[in-house]
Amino acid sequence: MIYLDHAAATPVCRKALEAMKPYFAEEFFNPSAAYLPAKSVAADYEQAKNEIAHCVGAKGSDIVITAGATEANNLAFTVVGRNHGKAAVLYLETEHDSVRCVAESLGGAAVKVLSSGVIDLADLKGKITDETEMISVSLCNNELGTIQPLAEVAAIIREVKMDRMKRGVKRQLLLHSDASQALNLMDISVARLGVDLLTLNSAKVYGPKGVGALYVSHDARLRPLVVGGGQEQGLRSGTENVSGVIGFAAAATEAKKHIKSNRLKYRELKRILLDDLQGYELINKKHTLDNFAVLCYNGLDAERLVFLLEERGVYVATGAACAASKGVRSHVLAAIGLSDSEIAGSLRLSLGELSDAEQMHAAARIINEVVTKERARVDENPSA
């Protein structure tokens, strides 16, 4: 197996999975129960928190953990007031869809991005109004990688705010980043981003799935999307998941410890495999994560490419695995410009822990054959 797909998920790692099987059998207690071999494991769950949030410059008392980064996402929009405005809320074109649909479920509007993927910050300053209250810019973007630049957004924000207080505007302007692909590849820190809500997830950085964290800064006052026991300050209700909190702590220390090597390394495979393809364009170039890679066949079924390769022994995706599992197209490739047929033929490669050298020239290869053939095969039916 060449596994080309670390975007959509990646394996747990050696140091996540042995910190977390204590907690499945032997250190089984509810953290909410009274006696003591429970408070201890409450003692533990805490200070995982507190290991999350210091992998970002916070404090475990700064974050909720949720189910994972959509629910995290929803979560850090119920900062908008429940009487909001129009164009209350401002979101990249280009996000995720666990933000695009709550967004536009409060009347939000979308903020262009430039033919890079990156932010036009131009339109950004355009479409804020004394009735915004928030905006969201995901920091690296799921489908090309592409790093946003946050800072500038934040810049931005704070002279409007500036501004505001001048003239007497005492509405909220809250910014939240989805950062869900950063984690494993960049080094993040709350302050210098500029950022009041920030969504950390834990199946992106080789820790176990349905675990997920916001950051919360002081300014911010959410509403639970989830009620009953009053777990994660009010925030979250819920049993804690423990051993996946546990996990989630230990894969985020061992990517932050590792985050320059992990870029030298993947810069080095990513060179390796683009170097020894054929035949196509690459379309995320600048400002993108080291480990990303869209690559077009214009006029081939991109779809059709990831079966024919599967049958290879080679994982690839055509976009986002929710987007793709249905059919849809990708809007963030819509987004930067692509024509309908680009889009169509457009693969996303992204590398990780389980990428090496030897597997970046066989992986090329396979591409390059499978690609090859299907060129003839659309060349002699273009109707198929």
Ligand code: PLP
The other form holds:
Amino acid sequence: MIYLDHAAATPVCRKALEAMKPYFAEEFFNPSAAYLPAKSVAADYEQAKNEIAHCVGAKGSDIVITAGATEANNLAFTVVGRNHGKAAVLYLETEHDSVRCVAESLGGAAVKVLSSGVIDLADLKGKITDETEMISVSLCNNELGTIQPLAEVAAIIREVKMDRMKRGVKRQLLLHSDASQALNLMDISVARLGVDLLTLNSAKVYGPKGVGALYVSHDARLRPLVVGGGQEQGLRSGTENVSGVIGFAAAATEAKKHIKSNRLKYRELKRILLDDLQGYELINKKHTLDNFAVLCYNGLDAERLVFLLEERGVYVATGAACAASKGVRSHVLAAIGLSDSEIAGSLRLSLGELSDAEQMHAAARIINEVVTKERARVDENPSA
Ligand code: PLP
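For comparison with the form predicted on its own, would you give the structure of this protein in the form predicted in complex with the named molecule?
Now the complete complex, all chains and molecules, led by this one.
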């Protein structure tokens, strides 16, 4: 198997797996229970939260644990007041569906991206009104790997807040960012980014699936989506997923140690892959994570390529895994101006821990062979 879909899922790393094991059996206690072994589990859980928070320059008490990034993104939008105006929310048009759907449900307006996939800051400025309460811009896009200039977005927000203050407009204006794809490849600091809310995802950084976290600044007032026993400071009730959080902390801490070396490694592997590949157009040329390559084989059907490549043991994607399962056209590739035919012919390759140089050469050889065969088939019978 040559796995080139690390943006969809990563295998749990050994350190995380080992760290989690005791909490399934011996250390099974409910952290809310009153006896000593349970208190010890509660302490381990808090320590794991501290470690996750530490990875983004925050404190454990600043984060709320959720069952994944989807829930963290949904929770972030509860900062928008109940009596919000029509244009309370702005979000980047290329956001993951877990942001887009909730933003749209609140009547949010989409901010445009440039053809590079980077936010159009002029469009953002033009769309902020006195009703805007929250702006959501992911740190890295999950289909293109595009890295957004969040500090510049934060600077615009600061200017707007100053102006509002001068004019006596009291409405909050908060910046949320979904950093699901970034924690193992970027040195993230909430202060440096200037975010009020930040989503993290264990499943993308070699931790267990179904675990996420939302960093919440002191200025942000959330409303719980899940109520009950009052865990997570009343913001996310339910018995804590101790093993999951311990695994996430171990994976995130490990990932943080290797950011620099991983970036260099993926840059080199991507170079090998792109050098060996033929007959494609690289879509994400700039401002992108080192492990993402989006290739367009215009005139071919990428869905068919995914299937043919799987037969040869190479696993790739046409875009977000959740969009692929619904068979919908990528809103991200449409947003950067690709034609329907270019979107239909685009493959996303995402490298990771399972990738090495030998695999890159082999993957390129197989992809070249499959693409050449497909081109010949399509040229022979264009309507097929
Ligand atoms: N946000 C981004 C950028 C993602 O890539 C994903 C997962 O693909 C999610 C959110 C949702 O994560 P989960 O399905 O783990 O809740």
